[in-house]
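One chain comes next, on its own, written out as structure tokens in the form predicted alone.
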Amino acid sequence: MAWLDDVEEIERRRARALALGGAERVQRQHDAGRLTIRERIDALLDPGSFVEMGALAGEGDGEKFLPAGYVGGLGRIDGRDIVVGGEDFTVRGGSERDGRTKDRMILEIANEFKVPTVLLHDGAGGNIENTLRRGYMQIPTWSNDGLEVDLLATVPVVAGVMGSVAGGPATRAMLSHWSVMPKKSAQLFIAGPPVVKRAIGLDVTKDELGSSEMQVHASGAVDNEGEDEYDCFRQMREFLSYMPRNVWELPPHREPNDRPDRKEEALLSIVPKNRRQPYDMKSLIMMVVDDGIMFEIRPHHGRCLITALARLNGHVVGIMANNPMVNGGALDGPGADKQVHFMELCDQFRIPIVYFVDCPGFLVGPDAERSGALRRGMRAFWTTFSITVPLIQIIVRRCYGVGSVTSSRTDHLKLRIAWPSGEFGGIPIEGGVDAAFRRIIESAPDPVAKRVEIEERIGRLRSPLLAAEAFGVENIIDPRETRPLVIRLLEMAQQKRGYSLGIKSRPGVRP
């Protein structure tokens, strides 16, 4: 019993750090409808699997022990390891603090170790207190040393942006794969009201500067929106379910309950004969996965296009389709920059891309062109050509242009699969026969009777079997069939996928 005062003394250290930052405090992040650090721990994390590491870091003796403003430690999510950390607000409002921190030590754990990682931010960044106990002014310095840019080529990383959250943590929510916020008890920002009345006289509230609604919906800096903090673990563990441990390993297969040799009769009526009617391609995607199961991802932002994780027979799949019900499918910015983020997701994790195509093309018209979406596009485009993993490109309408070229590429088998409704060019016909005509047009008796019979005249070219015929596109089937093929050849680009496993470099400069 030699150290039993000690291990006594460790025990109430360790009471004291469960207690955070005291229960007037604890209280007050309750009463802002937000868990404490420990609470979001505790329910995302298989029950029982937290190891806690520093528990006992922080300042003070006795009752006057204060912890750190950081927990994290090690844990499981469905039996799988990660990492899991985050700042505690009712300890200084999660401010960070000079000298070796706890999350630094967490990201060393993940790094190290070569698990998937999960940062709950819920930290106002730097303390102008720090001055003061430091005595001198320093220049700005990254505190990690990199640490989350190097995880980012190795490890799964999943940021949650958990309340007001600025500053350093607000950086490091972005230094993510994805990221996940709730919709009325968060915040993200450079800086705070305080800050930015300061600086530029403005005086705006935190909803205002950083709600799910401007960095979800409007800026798209967060992927996806929860109903509330619960809901974010939710999506948290899911997404986790895609994710192999790290880029040694392939994604994990769960056996299907689905059938591979599934077709869906109403797949055959989809898309509609009326060119011009949109129709619900999410519908489309669910009747081709597994189950009818997808995790959409940053599903308010870049809505002409729909990015998800999928299962094809258990084997995880990127999924990515235009979106006829915004901008007719044409690709914008956002859609472009959403495109970029998701393709280097599945590259860097050897997760397979299906692209279903109805695009016209890149948006046009002087909005477009303000917001640079040729260059967000050829972006898109430069990225297509840099990843390694399987693409399969399914032209289910248009392919048209440049911007329906960012759905496949030409230095690898093509894999390019049409259905009978599939139509594609280098312009679409409409404005096409404008451009080209032009003089024949205007110089005819009747304007309009000449652009339709052009247009007709070249409208019959427009039938994908034409191309087929001349060996244009690899195969042409019946809708229903699109599951069974899919499933067919990504099983066969299988083995290839293990010969490249690893840390992945990327060419060049994006444009």
Given for the second form:
Amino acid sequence: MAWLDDVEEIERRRARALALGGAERVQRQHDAGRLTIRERIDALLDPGSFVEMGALAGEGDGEKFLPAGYVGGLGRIDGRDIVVGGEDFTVRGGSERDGRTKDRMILEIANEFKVPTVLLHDGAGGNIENTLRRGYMQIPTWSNDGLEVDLLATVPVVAGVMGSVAGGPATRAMLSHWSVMPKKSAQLFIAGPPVVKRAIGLDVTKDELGSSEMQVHASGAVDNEGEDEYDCFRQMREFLSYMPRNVWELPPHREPNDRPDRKEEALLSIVPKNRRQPYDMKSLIMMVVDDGIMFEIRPHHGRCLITALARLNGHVVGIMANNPMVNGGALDGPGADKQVHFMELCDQFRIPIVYFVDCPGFLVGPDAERSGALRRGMRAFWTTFSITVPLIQIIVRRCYGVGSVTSSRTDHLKLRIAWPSGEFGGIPIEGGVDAAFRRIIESAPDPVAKRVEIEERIGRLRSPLLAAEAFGVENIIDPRETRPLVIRLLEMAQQKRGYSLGIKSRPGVRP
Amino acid sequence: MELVGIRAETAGSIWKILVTLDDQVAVGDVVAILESMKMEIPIVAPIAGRVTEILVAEGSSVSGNQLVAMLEQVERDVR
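Having seen the form predicted alone, please provide the structure of the form predicted together with the partner chain.
Entire complex below, previous chain first.
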């Protein structure tokens, strides 16, 4: 019992740390519709799994003790180790201090043990009071020696935008593989309304500047949106359930309640015979994947492309699918950006990609050109060629132009599977005919009839069965066979993925 | 009562308009059909409401995010 007094003192100090910035500040945090950092960590982790590091750090003695404005440590999600940390807004608004800080320690633990990292951001970063304390101005440097950048190459990094997040924490939230923010009660911006007012003379509210409407829907800076903070934590747990511990491991297999040989009857009629009529691509995906469950990544931005994590016979897969309801599935700038990030995410963590193709090509027109759809689209194309995870493409309907080539790779096994509704070509018939046969059409006695005649003549070549005969497509399948076939291919590729684990080298220069 | 705009998500031409002034629509009702990238893409009501203004004609071309019609919000779904 020699050390009992000291141990009791540790307990007293721990208890003071639990009080955060004091009852009044905690109340203010709750009044803003927000949880405290300790409540957030509790809601995220498996019950009782949090092991705090640095709980006794702070300043002031006895009752005047104020804990450091950051809480972090080790935790578990579904029994798997992670590290977690976040600014405590109730202590000086979660602002940063000089010196070795707890947020850096969290990153160092993640880097040392190579475990997933969850950062729950709340606060505005730098505090001008530090300058007064220091007595001089500093050249801006990244305080953690780029640890955040290193982690992006090795372990899954999740960012939560939980409160008003600006400055340093806002930038760190971007250095993540996936991010989420609640619909109300949180904002993200480079700088808040007072700074905006001083800099450009504009009056804006926090929500106008950085609500989920801005950052999830309009800008795409944050991937997903939660109904509230609890929903964000549920989504974080779900996202991590698809992720391996690090790049030296394969994603976890989970036993499905679904049969690998299930043939979904409705797949036979989901694509309308009328070629101009769109359909619900998300339903299509859910009919193929295990138990009809998928976790959509960035659902509100770049919506011409659907990206989702799902499982096929228990194996984690990345699903990409063009959405015929948006742009008719044509790839635009935001969709291309989304494709690049998603493909890199899957490649990094050895998640095979299944791509349901229904893409008429790049989006055309002045809006598309102005937004750089061509360069951004070719960046997606370039990424397709730079990844090494298996990529299985199912041509559901349209597959035209270079916009569609972003779905396949010619340098690897060229295995293309088409549904009978599949149609493809370098140039679409409509439009292509106008360009190539302009003179013949114009000089005909009835130009309209002539154009229709030529279109019909070429249209007869559209059948994928003709392409299959010429071995221009490797397989045409009954749509109901999609799930069993894709599972067979995935399971064949499963072992190979284990041969090349580790940090991915970064090839070349993106267009 | 709040007025809410219905927008064409992408550039294209208005192929069909399926509502007339003063029509009541429910959330998700198809208000018009946009022809874009050779696909007939439904433009749906984001909220339940009454059509107070139609800002395009059949055959007119629209740019991405252009207003197509205005809705006056009603308290609850009329369906």
